[in-house]
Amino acid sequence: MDMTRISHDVAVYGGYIDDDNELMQSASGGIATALAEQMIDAGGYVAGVAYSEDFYKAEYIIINDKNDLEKLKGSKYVETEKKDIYKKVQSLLMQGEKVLFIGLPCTVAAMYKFWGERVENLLTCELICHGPTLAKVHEEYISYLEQVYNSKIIEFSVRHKKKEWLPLYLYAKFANGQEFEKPFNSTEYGFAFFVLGKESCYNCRFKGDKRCADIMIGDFWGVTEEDEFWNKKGVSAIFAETDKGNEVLNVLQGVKLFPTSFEKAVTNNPMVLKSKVRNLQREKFKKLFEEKGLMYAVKDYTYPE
């Protein structure tokens, strides 16, 4: 790993939310939930990504009620509709409201570019990004599941926890009471996520020392039972990129934080530093996907005639 693009962080932690129920509902260590709860408790707003009501797309919403936090929980591995989210956040900031903005590094950078400067009442949290797949992949997979189960999806997650953090499961619950559960990497959705990324993600401009949020969070891959911050239900790698971010983390309620090194946090988390790697068969897969759809493209790729 190229360590010349070293940490510019104020501090780095391993940690998790100190509530087993909340932790099991979170993708990794639940730190985003804790940050969101703290912001709402302070009378502020949270801008983050939720699935649409029919689960066919992922889109930005703004909440200021903890009852709506469920909508923001869990990773979304797909392109997100931004719509007028930057204008909405700007409007709140101009009114003097506090806002927590959670998103991928490129989205956080766009927020700062739109606003033009850093302001005290805006707290930003970026996610360690592996590069989302295309929106059409998600749409087709949701449609496929609903056809197979002949029912509408009422719950969906690409990072469902069964009893522990790993392995990752894709989970769907249907209006007719049926459920679908399968290891994410074994699904057509998972296959497409690794093969069919957005073009810009193969040369990301927001890695390493180009990160710009107050805080970065993601899975603490590589943590073991020998580490003091091990938790079988999920652990987050947490990077305080600014003094402001570190101050917020150090007064964060209901979490356990353990100082660690940048090197340890990125050893098994290369996406902090590196762009998504282009799959050699991406263009072939993309062509098949565009012409014949997700299920055919995955089958052809996996079991070519």
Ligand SMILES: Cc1cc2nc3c(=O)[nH]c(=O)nc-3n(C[C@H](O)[C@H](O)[C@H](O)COP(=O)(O)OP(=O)(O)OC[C@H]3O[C@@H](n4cnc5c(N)ncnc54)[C@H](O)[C@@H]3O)c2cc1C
Contents of the next structure:
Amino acid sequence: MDMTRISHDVAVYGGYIDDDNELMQSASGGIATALAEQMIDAGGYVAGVAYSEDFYKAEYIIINDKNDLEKLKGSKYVETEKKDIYKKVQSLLMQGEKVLFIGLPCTVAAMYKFWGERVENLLTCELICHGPTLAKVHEEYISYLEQVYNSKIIEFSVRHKKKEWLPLYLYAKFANGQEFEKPFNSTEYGFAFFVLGKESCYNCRFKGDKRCADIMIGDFWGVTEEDEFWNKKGVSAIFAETDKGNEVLNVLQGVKLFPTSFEKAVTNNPMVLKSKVRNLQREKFKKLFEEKGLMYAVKDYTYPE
Ligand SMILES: Cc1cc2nc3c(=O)[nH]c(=O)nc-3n(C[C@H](O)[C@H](O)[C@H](O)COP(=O)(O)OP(=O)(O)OC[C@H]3O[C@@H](n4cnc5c(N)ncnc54)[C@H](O)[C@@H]3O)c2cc1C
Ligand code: SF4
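With the form predicted alone in hand, show me what the form predicted in complex with the named molecule looks like.
Then the entire complex follows, led off by the chain already shown.
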């Protein structure tokens, strides 16, 4: 028997946020946004990842105002600065505040390790995780676009929905009014995302039954028009990993959730179960990237299968 397929999940769903605008701004089905809204409505805080003001990095922030929700929307496919997020969350929990902590599985595990135990007022949500690319890849790409367009970036997304969920677009808007958009997989950023991951992600310790959040969410890859939870603007795969997570999902407002099976949710999403495989070109690419930069390094390689 394939042991990685044993699931501790209480329930599994396919679904999406009801509001079409919110759905279009979200990476997948907008479930992270719905959870965040619910936490803020209940008077709590949300710890999640936003781009810095100049878009040169991704970092943790804590919000308790719905006006800040848009900063969290969308996946940031780059290493994030954790800063003192664990301490800040700890301090809120100690004051009796409720916190929703959203992060990659290793970050959620680190949050629990820092705090030492599960507590009632901490709700955690982890993302299905392929692993991000390096911070320097992101920095170089932002700098490259700003040079080409001779203007500062004022909006940026690696999961832009042009008309629909797929294909994934990279999108940037500049202060001078110009815009850039290209299918993510054909950008140098996309190349680096698939080839140049963090070392720890090739042997991730937080897959399969080692996931430890209350809820896990990701893209429902493989869903089609035949499925009752199909939505061309984005569909999330949602795993209630604990009873607490399932209770939260059962009263989540403004979403449509449809029960489905663990098998269906993971069949086209191997990253729930196992680490990505190291690309054979990684080390050569990394060396060239360090010596000559992203644009030069990508030009030297054909896109991997
Ligand atoms: C590096 C990375 C790799 C991923 N790999 C896969 C994959 O292989 N398969 C899959 O199905 N899904 C993957 N995802 C998850 C997917 O891209 C969506 O983020 C997820 O489905 C949530 O979508 P949503 O519409 O509910 O979120 P939205 O409503 O758009 O909100 C986005 C949420 O993601 C959080 N977030 C964004 N970037 C990061 C980050 N770098 N670290 C921690 N939290 C972040 C924000 O805090 C926010 O709460 C990955 C995400 C990331 C960041
Ligand atoms: S693949 Fe694993 S180690 Fe890498 S960022 Fe995701 S959870 Fe962390």
